[in-house]
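Shown here is one chain on its own, the form predicted alone, set out as structure tokens.
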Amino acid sequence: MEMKILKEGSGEIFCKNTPSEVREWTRKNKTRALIDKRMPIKEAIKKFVHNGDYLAIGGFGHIRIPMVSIYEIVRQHIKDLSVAGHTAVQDIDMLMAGGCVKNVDIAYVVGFELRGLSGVQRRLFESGEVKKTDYTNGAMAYRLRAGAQGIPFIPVKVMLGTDTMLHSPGKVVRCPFTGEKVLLLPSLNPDVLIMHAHRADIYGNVQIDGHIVKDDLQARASKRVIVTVEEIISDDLIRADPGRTIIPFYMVDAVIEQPWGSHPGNMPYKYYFDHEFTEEYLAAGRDKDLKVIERWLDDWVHSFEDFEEYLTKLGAKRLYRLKDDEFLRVKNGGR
């Protein structure tokens, strides 16, 4: 039976990158052997992220994102980036802001959550300084895992008889095998993954407590693999319990220790999100007059050499009252 497209949605492809395509260039680019990856956060940056990439973006919403990889993006002035929207909050939010972003796969944006609206994202989205395609969250996991499979679609029924669908690119045809309706969604695979995580040995095994989300999927799907952790440990360490790798060596291309590295986000075991860090920011991106959020930026990224900055900033006292709300201490007398 003769696959044919029943309907088809209008929307832009912005990855062009194909899983053969990526799967010839890892053969050729990256090594399987055991070398020292750790890298500062700048050189990783700047080496692995150039303009006009596709992003990647590890964690989930406010948790476990790896904000020491957006300041440095933004602080490096890198351009035109297409970037995978799914539940994606303050990080791609931060890069908007920094007018890094050209195209977006929207699946969860704009929404910061209990907080509110974006005012950055929606004035972008609006204005159509941004393009954006639509999907959904299911969507965007699928196209990942297709193309972590290497394959260059996944039939799916997500989205099917839904609007969304219409301004996708997906494509609907009956199954050649039982005759129902599918929708077919192209592959995902990104230039570039930043990802924070728990910890990592110098090789770039990686280990996430938690859920680690689609983190596996997107590794896999990446050309380039940049991964910030809250502690470097020994591989002696990583191979005592093996199971807790999600992440193999092979796929990474950098490691950077850096504790707080999910800041203002919510780091599962270590520390809370910082509620009024991402007020304020909020506050400054809804402003009208758009000098409010560049000044914001100014005082919280452009101001910095580093993160090392950042942090002695916002002081021991703020970071370790995120850690004691973690873990639902309580001081005496109460916070």
Second form
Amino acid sequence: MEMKILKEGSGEIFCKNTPSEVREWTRKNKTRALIDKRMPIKEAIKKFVHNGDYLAIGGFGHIRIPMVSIYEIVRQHIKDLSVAGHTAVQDIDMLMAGGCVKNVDIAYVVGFELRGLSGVQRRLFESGEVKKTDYTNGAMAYRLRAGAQGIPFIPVKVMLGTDTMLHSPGKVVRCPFTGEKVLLLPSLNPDVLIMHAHRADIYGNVQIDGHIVKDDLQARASKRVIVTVEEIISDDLIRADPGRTIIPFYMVDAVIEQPWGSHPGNMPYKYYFDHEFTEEYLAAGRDKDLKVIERWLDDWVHSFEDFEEYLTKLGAKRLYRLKDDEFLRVKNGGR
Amino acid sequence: MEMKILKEGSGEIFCKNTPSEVREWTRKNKTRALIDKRMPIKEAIKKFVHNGDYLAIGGFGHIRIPMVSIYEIVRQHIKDLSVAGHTAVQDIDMLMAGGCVKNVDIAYVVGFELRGLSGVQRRLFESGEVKKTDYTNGAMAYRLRAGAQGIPFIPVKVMLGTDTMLHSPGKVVRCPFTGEKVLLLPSLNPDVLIMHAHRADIYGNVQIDGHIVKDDLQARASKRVIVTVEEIISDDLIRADPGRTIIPFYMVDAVIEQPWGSHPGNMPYKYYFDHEFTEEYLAAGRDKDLKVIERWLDDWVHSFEDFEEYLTKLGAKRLYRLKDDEFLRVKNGGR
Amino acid sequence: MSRNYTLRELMACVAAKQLEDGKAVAVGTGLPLVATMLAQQTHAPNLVIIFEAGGIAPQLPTLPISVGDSRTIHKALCTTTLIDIMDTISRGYVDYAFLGGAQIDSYGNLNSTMIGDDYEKPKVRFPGSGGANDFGSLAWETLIIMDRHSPRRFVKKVDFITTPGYLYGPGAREEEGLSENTGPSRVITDLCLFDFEPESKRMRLIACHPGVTVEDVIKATGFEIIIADNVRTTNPPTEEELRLLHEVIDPLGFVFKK
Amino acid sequence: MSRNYTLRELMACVAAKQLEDGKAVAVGTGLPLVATMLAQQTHAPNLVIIFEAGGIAPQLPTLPISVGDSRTIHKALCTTTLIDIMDTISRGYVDYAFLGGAQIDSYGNLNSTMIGDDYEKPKVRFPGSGGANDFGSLAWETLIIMDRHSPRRFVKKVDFITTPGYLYGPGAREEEGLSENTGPSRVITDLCLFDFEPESKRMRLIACHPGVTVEDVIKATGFEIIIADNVRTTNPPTEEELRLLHEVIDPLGFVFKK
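Okay, that was the form predicted alone. Show me the form predicted in complex with another copy of the chain next.
Full complex below, order starting with the chain above.
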């Protein structure tokens, strides 16, 4: 008996890691001991993000995104990244503007939802300068689940019959139990995940408030994990409510405390979008004169030593307004 | 190109539901509206558990088990159940003693861990009276995950090379991406799940404290879901902390408030095992004279109208001692 | 012709009426979400809204500007993961998905990936599927909203099938492995309302907006459309609907620019 | 011969020494858990304990009587699901699994399913795999504890391979699709300590307990064993180890009956 491959897509698999290799790598390279994993973001990015890596990004494109890590990757001129464009918005746009990206697995990119399309990404994708393979948000999540489970492929019931499938690496077979057609997708084990969470202890036990989106799966599938948090808390607090631990410590390589670390993104229950900031950034990226976006990057990324300087430039008043927005308060009502 | 089936097990698939049928069934039979789902346990079991059903059970064999539902199934003499023996201890033992079970998917049964083997189950399995197919705890969980995802099979990297595999329905193939061998298992969509949780609102938004074990997956995979809880809380409290909702309302068919509903099991953060109760029960089941276990069932199940009478017979003092045990208090220290 | 409403407002009202009370809808943001919120404020208070990023049944205080932003989990009954939402749709719990796109063909196939014929160097690169293909593959009914109804958007053949409609005709979805009894059910445009003819699975005109003729629709559509026996005229928005749209749902004017 | 300790106590102490500090161990209850707790109390304070029901790195107040009971999540760093634990082992995070069984063969294959040759009507039906096959398939090293060392339990061919050891020899695990560089590393019995000879993947005697001879082990074993060049004698439990076992780890005498 056999399962015939009835149809298959032509999409390139950008992430070459197999679950077997990743498991072997994990054994040799990751400690299971409870050790203090705090370090400056500069060091974490230098140590754990390398040219040519396959990068996964936490949050949802402009919600709970690890902007402090994104800025640092741009600042360090890391090159030739492949990126999981698994709803990637402000995060991937900045990386592409900064010249860090070579390949993208696309589920959702280019768009800023209601704010329209990105000039930077259109330019790079339409010229073919950045390569791509198409998937869906569900498909990418299922690939990560396979990676987290340590299996090399997973059957799905999406993408079937479409060009999305034909531009993916998926293969259509019949289920050996029911006879129905399913699509097989290769698992995904990124080299490194950058993510931003509400809090963690120094060992890397991570809590997230609200929707998890895909950070749990990405942490489980990835080789290395860099977690920036709004706040570091004591492990006593973690132990008092262990059901809140979305990611256990042994998956995490670096913990960095950075309040406002998702700006200009929306950090649920903390601060809302900095709408004007993103509109200005988008406008710069849409300018036909490429110097405009370069100047923007100089002003907001390269000229700073670190994220503190960025926050200082934004100013406390502006940041606190984003808290008001988050909590639906009348603007400046009580201040 | 093809994926050849290299080896396959001979185990029977007891649950005949396919994800496609179950999805169709869900569309027609389950409401998505927020409606009050409270009802007496008697009615819930009558309405949602039928002779011949495939039954999944929440918790972990003697931890957070839905004993109030188990007792009611025995009381109503429901017959010919197939049961997911996915670490099943006190729960399945009572059902088998009560004559309710025909087939079992075995991952872990017969044993009461440190307390030794069950006389009831040994008798029924060794005589061949109850049929079985062997799996592992991981394998059963993966089958449920496939059922929850709505795909008909899932690849796993366990059971390979063993007799456990040969007595399952698994099929060995090579991954079309990496060439490595994996085992394909059929998905599992139980007819009905009975589970016990810490709390829920009247709509069936369920919270569990501590480890979830497999209740989340089982609820997602099953057609019907009966949830008994220690406490019903307002939906305002659910909405205040939505990350705590392990199972959303539309998966749930019945909500029953029943404090102590897991007795003699251990309800984490509420009460510990009633060790003596289980030892007495086990001794009755091990007696060669089958009248002994029948008498036990008469005394503790059939003679009661409902669970309240059972609790009354146990008495408050005994129950409160189990709270002391749970919290590691010195016995009767302050009372 | 003078009207006291815009076409986008009309589309929102027409779209809202497609949603039955007590059902579940998976929705992005923009006009589809406005329509969903309007349905909840009018005839469908018990409509369950599900967001792909993980928000289930929130009490939306105002229009979210992203399908994952804080508003989508405001006083939600459950916050979970993207994959859990996909699984939920796959398991049959979601009645409606609400989608749009850059191009659509007569079978309701949607393109939100690219314009052009060279995948490597498209004329315009759009976002891609996001969750659209997942929703359109797995949800029971797909409702489609397309503004700027024109032959450039309503085309014989889309440049790229991002999300499956009825693909190439009756039985095609099932043949390709998609779940049975699924597919697009309505297309709401700024000119009219389509359903799909059961036999051919092709788009069928069932109502024109006030002031729009069947001829207008034919001219604006790049493929041959089926015309129902009785083409109705859609109801214009009521005063109350307009009030809800502007005062309650989109007070900041994100969708209905002020 | 008079000793101030029991063989079970000795086994716990010998087993504890197999666990390196800073590693992760997936463990059931009973003697393996006692050994793990002892390791944590002595040379391996930074040993991470993981329970299959979902408890990660608890501060165990006393010996749990089930692998899922409240004690296994007492002040844990994370409480999660069974499948998440299986995934974690599969991803390579778990160094040791601790198993036992009713029968074992020279390749370390374990039987915890049945005695007899008729699957439908076994002489004795045991619990089955539980998580044992998963652990033994996925963890890097499998440590096995077998008490009542006798030819009935150490057999040429187990009645049922529940959990894979080295199956039928070198390369067999990989041939069948199991992950590379995995398999049983130690067998601790009430007579002795085995490892597995790298070339043949067969059990090899490396140490006898005090008072036990190589001949005793040979007699008690139903298959031919390989004997290491230097068979050591295991260290008897220290006073401190015995105190920890009885006062701290198992004060209620669940494993060490009083």
